[in-house]
Amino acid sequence: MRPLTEEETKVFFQKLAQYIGRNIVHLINRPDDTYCFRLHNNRVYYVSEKIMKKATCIGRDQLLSLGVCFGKFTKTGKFRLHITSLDYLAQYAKYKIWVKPNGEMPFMYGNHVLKAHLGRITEDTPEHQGAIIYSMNDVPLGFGVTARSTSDCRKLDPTGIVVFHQADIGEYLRGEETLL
């Protein structure tokens, strides 16, 4: 467990600017205690520095993870999300979108979000922007990559893409074979 390299944490705040710009401060500069991200065996996560320096004692080998798990830094050096992470991206998430109830379960299965299944989605937003896809109870269901902009959408066929599928809470279920 270490802190961040300046070039792991340029490359990691980048990725997150991407879906909840810069209220990254909020993530850090929070009222109730001081929290950091730190590293370990290339994911990064999310701890208070309370439990961080209890976690001191405990041996590299020993720890298999602390606090909440952002995402993981591949071989090449990109960061990749996790959907760990939602909670916090959609507390502080710059644009959303909403799904309609019947496009839900074909986006909580990998698939992307199309024209025919958007509820909602928040005004002049880019194409090529992060965002985190939300029911129309606003229960947060993933997050992805906009794949038009609010005006595009406007004038797309039902079939046409409007986000990119990156995570969603699915993979709970999807993943729990790996798991054992």
The other form holds:
Amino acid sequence: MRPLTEEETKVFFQKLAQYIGRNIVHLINRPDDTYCFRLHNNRVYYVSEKIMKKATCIGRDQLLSLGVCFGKFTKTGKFRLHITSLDYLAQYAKYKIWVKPNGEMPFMYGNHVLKAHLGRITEDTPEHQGAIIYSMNDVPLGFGVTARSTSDCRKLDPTGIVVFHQADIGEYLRGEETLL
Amino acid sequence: MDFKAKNKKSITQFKSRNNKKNGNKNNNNNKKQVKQEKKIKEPKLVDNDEDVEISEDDIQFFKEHGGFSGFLANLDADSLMNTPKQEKMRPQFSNRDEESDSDDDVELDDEEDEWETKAIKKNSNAMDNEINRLPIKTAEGQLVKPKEALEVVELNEEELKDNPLLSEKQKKKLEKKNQLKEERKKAKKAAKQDVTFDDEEDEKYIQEHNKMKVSKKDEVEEEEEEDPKVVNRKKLVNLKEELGLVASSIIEDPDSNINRLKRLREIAKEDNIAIKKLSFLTQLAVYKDIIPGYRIRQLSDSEKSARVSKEVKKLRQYESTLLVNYQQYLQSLDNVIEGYFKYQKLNIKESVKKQNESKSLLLVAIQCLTDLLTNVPHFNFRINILTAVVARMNIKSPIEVSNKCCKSIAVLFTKDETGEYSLEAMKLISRLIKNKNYNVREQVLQTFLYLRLKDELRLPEKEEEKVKNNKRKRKQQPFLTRKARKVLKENKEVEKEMKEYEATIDLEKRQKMQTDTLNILFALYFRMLKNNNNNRLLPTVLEGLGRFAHLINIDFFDDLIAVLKNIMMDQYKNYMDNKGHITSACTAFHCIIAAFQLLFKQGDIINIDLNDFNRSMYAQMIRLGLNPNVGKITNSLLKSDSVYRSKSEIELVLIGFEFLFIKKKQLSFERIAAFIKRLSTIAVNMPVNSVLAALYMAKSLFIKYSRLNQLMDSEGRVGTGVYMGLLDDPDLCNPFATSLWEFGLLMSHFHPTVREYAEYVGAIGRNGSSNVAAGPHASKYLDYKIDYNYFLERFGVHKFNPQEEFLRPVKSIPKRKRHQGTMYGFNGGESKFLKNLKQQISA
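Hand over the structure of the form predicted together with the partner chain; the form predicted on its own is what we had up.
Next comes the full complex, this chain leading.
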């Protein structure tokens, strides 16, 4: 377990900023407690300082996980967000997309979001921008990358793709063994 | 009748008057003279009278002449001096309104007569400039020297002095005209085709003779009276009586008495302001009554030459007389108005009394024009009235003028069934606004809110849909035999014809008119938004934009929302930098609501979450708590209706709440909670009516979103983390980490109604619905008529009286009373402290 290097922080924050923009500040400057990002086994964990200090007692091999896993660095050095970060992403999301009830299941099986399933979208969402997917009951379902901007969505035909799938809460079942 | 012969006669006539006027010294002599004159009828007699100068003679002669001869009736100081203006005015009036061009013969003749009188009078003026106020001959034939002549007269005299050339020119013109006229008259007598005209003339002569007799009688009577004041008063009373008599006779039987309209007009030329006003108003009433429900069309040449029955002829004559009189009435009104403003421009100082008088006359003239505009817009000369009224919508100096004009335009818009008047008015108004460089009074823009486009104009898209539906239906129609189809077709045709007869207004035509009106309106709005240099008018523009938002083409959406966002952000930036007028967040709220309305009414195609606008509204709400005028009620242009009046800030916020949370289901609970938390935060600082309105909104939110009862839970917090009350983002402030403790404060508010209502709303909040009996006051507040507007208006007065101020079930919202100058205080403003202070001082 170690803090992120400069390079790693840059890559990680760039990815995170795709989804929550400048709200990263709110992740770090929290009024209730101090939180930090720690790297362990190529995975980035978001953890309160208190827990982090306690975790130092445990050896590197024995420590399985701490705090909330945000994602992992791939072998090529890129960062990949995991579904476990959804709670925080949803709280600070910049662009939101609501999916109609008939589109919930297709998305949670790992498919892209189609125009026909689009229930609602934040105005001014640009193209190729991270967006959080919600059900119509405002429950976060996952996140993805927008394929079209809001204004383009208007003209799209019903089978066109609006959001490319990145992660969804179905992964808790589908990828149970690989999540950790 | 020969002009010269008439002259002779009238000169003698005039002499008699003249003598009477000068003749307190030698009454008896004069009487004899009069008799002599009548016998001999020689102009030479003029020389006998040495007291009077020749020029005055002339003037008086023509004055006199005008008094009893019909065709010189138009002679009066006003019109006389206004000649150059009228020259311009005349073609204006006749050209603009194509159809309304009255019968050529009649008009020309009238024109000539005016020319004669004016030119002659000018001539005399040129000879003697010192005499500028002429004695007036009243209906009773009595001569009065006016003490206060109209300013208009003076003004024009000065103009005259400036260019003496004018009068010479006119002399020449007069000669030409005279020749022309004589020729024409000869021709007429020979041909005797224009029967209508001859009839008219005959009647005039009869009237003249009658009047002459009357006036002679009067002379004898009135010579005995000496006090000019008494004379004046008596004259006034007589004139008033005559006005009433003539008017009622016309109204009783307009067909036969139509010619007496002229008499009304003559009275209007008196120099006395009161009489002038009265006669204007009398004419207004008469015209409103006798103007037919159709527009009088100009006769074509073939129609004129064609033979018609007696009745038709009579009707035509009636119509043409009415038209001519009406036109001249309008002109005289216009002259009064124009004269006033021209005079204002010259900036001449004068007594307050005079100013007031001319101002009141102006107001009466405006009143007449606006009344005609709103009551008989279908009649001829509408465009002329409209131009005159629209041009005065932006007048600043007597504020009543523009108020009246704006109001009448608003009334015109609401009454407009065909869409034609609105279109014409809009064209004129848009030109006016452009000319003023988009810097006009707010009220000018407020009139647009009354346009009947909101419900009546249907989008063409819907029609296309209908066609599509029809196609689908055709496919579904069952098979019919040939015979059955034939019957069906015939039936349809019959139905179509029936509809044609039924529909009084051509819908297609109206739609076209309204579309054009709408185009002008939006062009105006968009340009004003883009210019954006005029913050003062932005709220009104945005209000109008929101009102007609459903009619805006969806292609403009992105641009429009971008513009709105820009304005909103600019405004907020100014606020943060402490620039501009900071106290009011009205513009920003208007932007937000306009955006919501745009989206709400056309957002079916795609459901967009207006994040920036939400956030801006949330951020700016905190400012309301610092503004004491947050719930200030302003009056609307026409009625005391919450739909049309310009909205106060709290009202705007609550409308925003409606759009965000009530009309559509809001998905994010955090957001709702954040908004309601902030609303109750500012409610603690707001005036009574705003607090109640905010509480009402809280109540409806509690009922719609029952999960909000978490906020009313005093036991423990549901959420984790810390509530960040100062953060300007509703999604991040974590409202479930706090509770609505403000309700506790409001329950011990100084105002009893607020106390009760807060208790009631709090109970609903805790229960999550209104079904459960909520507190002891529930029955009082269950009335469905009670909404935030009710509270805003009912408690809008900044006065608190504990004896009065408790809520009673009221059938209708009572009219608001304005108490200006009273502060927050008990029993109508004066506090105990002040009373004590006064007592001490007096002691």
